[in-house]
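Take a look at this single chain in structure tokens; it is the form predicted alone.
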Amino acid sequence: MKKLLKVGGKLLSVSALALAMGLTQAQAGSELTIKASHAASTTNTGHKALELMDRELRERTDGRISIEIFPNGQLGGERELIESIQLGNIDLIFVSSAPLASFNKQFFALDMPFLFKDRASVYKVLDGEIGQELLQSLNRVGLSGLGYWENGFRQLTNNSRVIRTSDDLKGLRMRTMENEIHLMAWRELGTNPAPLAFSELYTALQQGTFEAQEGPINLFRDMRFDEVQKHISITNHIYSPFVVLMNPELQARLSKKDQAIFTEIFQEAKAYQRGLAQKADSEASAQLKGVTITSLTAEELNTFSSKMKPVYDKIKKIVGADLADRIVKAAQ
């Protein structure tokens, strides 16, 4: 009889675990855990707009979806989380334009030197036809494009002299991003250019492996930069929009009720960002110290931008002088 009831009692605590881990992996399956993931820090504004769809996402679904978020490039860098969407991986990331086009040439076209004047026509080109044409053509090589963030136009900054004119940037080791017209664009200005993964890029101007680098300044603001880097040219050479990118196979999965849901958190996610975003870049110049900023006049950003010739010849070349003609016209 007593062997009887502990085998008894042996049965009853292996169904009781039966049951439970059913019912935890019922609660799993009804749940969905969307893993995020971004090269930026914590103090970024797109990953506080992925923590706003976060929380809107799991007060829509009363729970049932949420947003899990790897910052700070633990997943690896733009190009490996772009490759990571495409193995299903990762969920869903932010990544800039620049590497994106290593996956789609088409996006080549927003590396255009000196195509925006300003946020307007960036705007303008990214919310209408064109913008949307870009992010469609994203399909063809396994990714989904939701639509853009901000993240900047593009400063240059340095840590031996004030930059004013394309003669002073001669022979600087430059950092720019895994971009073949990035490359170009700063070999004709007289740099000595090389890619490198943003995760990196601190410790490589900390170390003078680098003795310049581009970006966006609420960038170098969060990343803390001007503990490197003592000089910013206000150039805007180029227009940085993150890109936001999905798997298509979990995209595919929400009910069209969740598709709906998510389309209108992230339209929300997106104008806060911006939002953010432009705040930061008019806030981080007064926030910097140490570091002194040059504003550049017409004529001394004419040496940039004369030199640029090649580099649009080589982006038709590439895009099609279709979509160039296009997009320069569109962005007027």
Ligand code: EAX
Given for the second form:
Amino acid sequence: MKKLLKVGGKLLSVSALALAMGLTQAQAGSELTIKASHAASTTNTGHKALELMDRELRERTDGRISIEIFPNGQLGGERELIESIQLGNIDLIFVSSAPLASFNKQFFALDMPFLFKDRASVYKVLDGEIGQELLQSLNRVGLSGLGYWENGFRQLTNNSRVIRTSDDLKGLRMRTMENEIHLMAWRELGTNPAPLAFSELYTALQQGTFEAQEGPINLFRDMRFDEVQKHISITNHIYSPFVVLMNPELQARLSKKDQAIFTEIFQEAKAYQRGLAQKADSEASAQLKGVTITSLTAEELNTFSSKMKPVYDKIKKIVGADLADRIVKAAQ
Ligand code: EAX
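With the form predicted alone in hand, show me what the form predicted in complex with this ligand looks like.
Everything in the complex follows now, all chains and molecules, and the chain you saw is the first one.
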């Protein structure tokens, strides 16, 4: 039953009243508050997509269901967030696919360097058969994979020198995501790499623990890495999707009708988020101060991919030749 209150001669539902008073639905006491978290900032496009989902869920369930978001790695780094989804301590997260590969090795297939040439090829693979198979395979490890949002194509950044070829990388102390293939790739390239949780990265760069890191340019801007990094090389060496994960028990607890509403809203949020991420990435460069941005020629990029040959072989061993070959073909 919808609760109505009379305010200034108008009948308002409790949810509308709470909104008018600037309360979140959690405070106003919705029946189900979905606890969501992520490692990025509140300006991140994934955060905005969660906010959209919260607004739409409240609207379309008359305030029965809402989302409360814990950003900035408040509830742990991406590895811990995935564990919390398995344990049911958190209900909904988005994380880069890289740390997810430790939970389900098939995801290492997405860590092939230079796999995708553009976004069209990314979306074709992720939204197609292979991407859906990967999501399905998460059920075996206590995770429900809802779909793929966009973190983005990753670029190489550092505070030491302009980097054009892999020879320029020698000896750089490099932060990688928590993923053995990434670690291997940057070792093959001649850097001195170590993994670190994203929420600790700014301080580590500031203190000089690491000289270099890699990631999407809009994330770089959001995190104010321009304060601690001087050079960006446009390498597009890998694409990071944000995989959106839900606790399977919570999902099963939703009524059929609420599941349908949730799925519909998730699909809308996906289109919205990808649009925002594309825009954020194309605008970010212009908003950076005091940073050199270097485009690389095909020959210069070849110096990276050729050194990473052992990485492709390793991935093939881990995920199997069948998946490795299929994904390469599908991405073309
Ligand atoms: O939320 O760790 C990272 O570099 C990732 O880009 C992270 O997923 C951002």
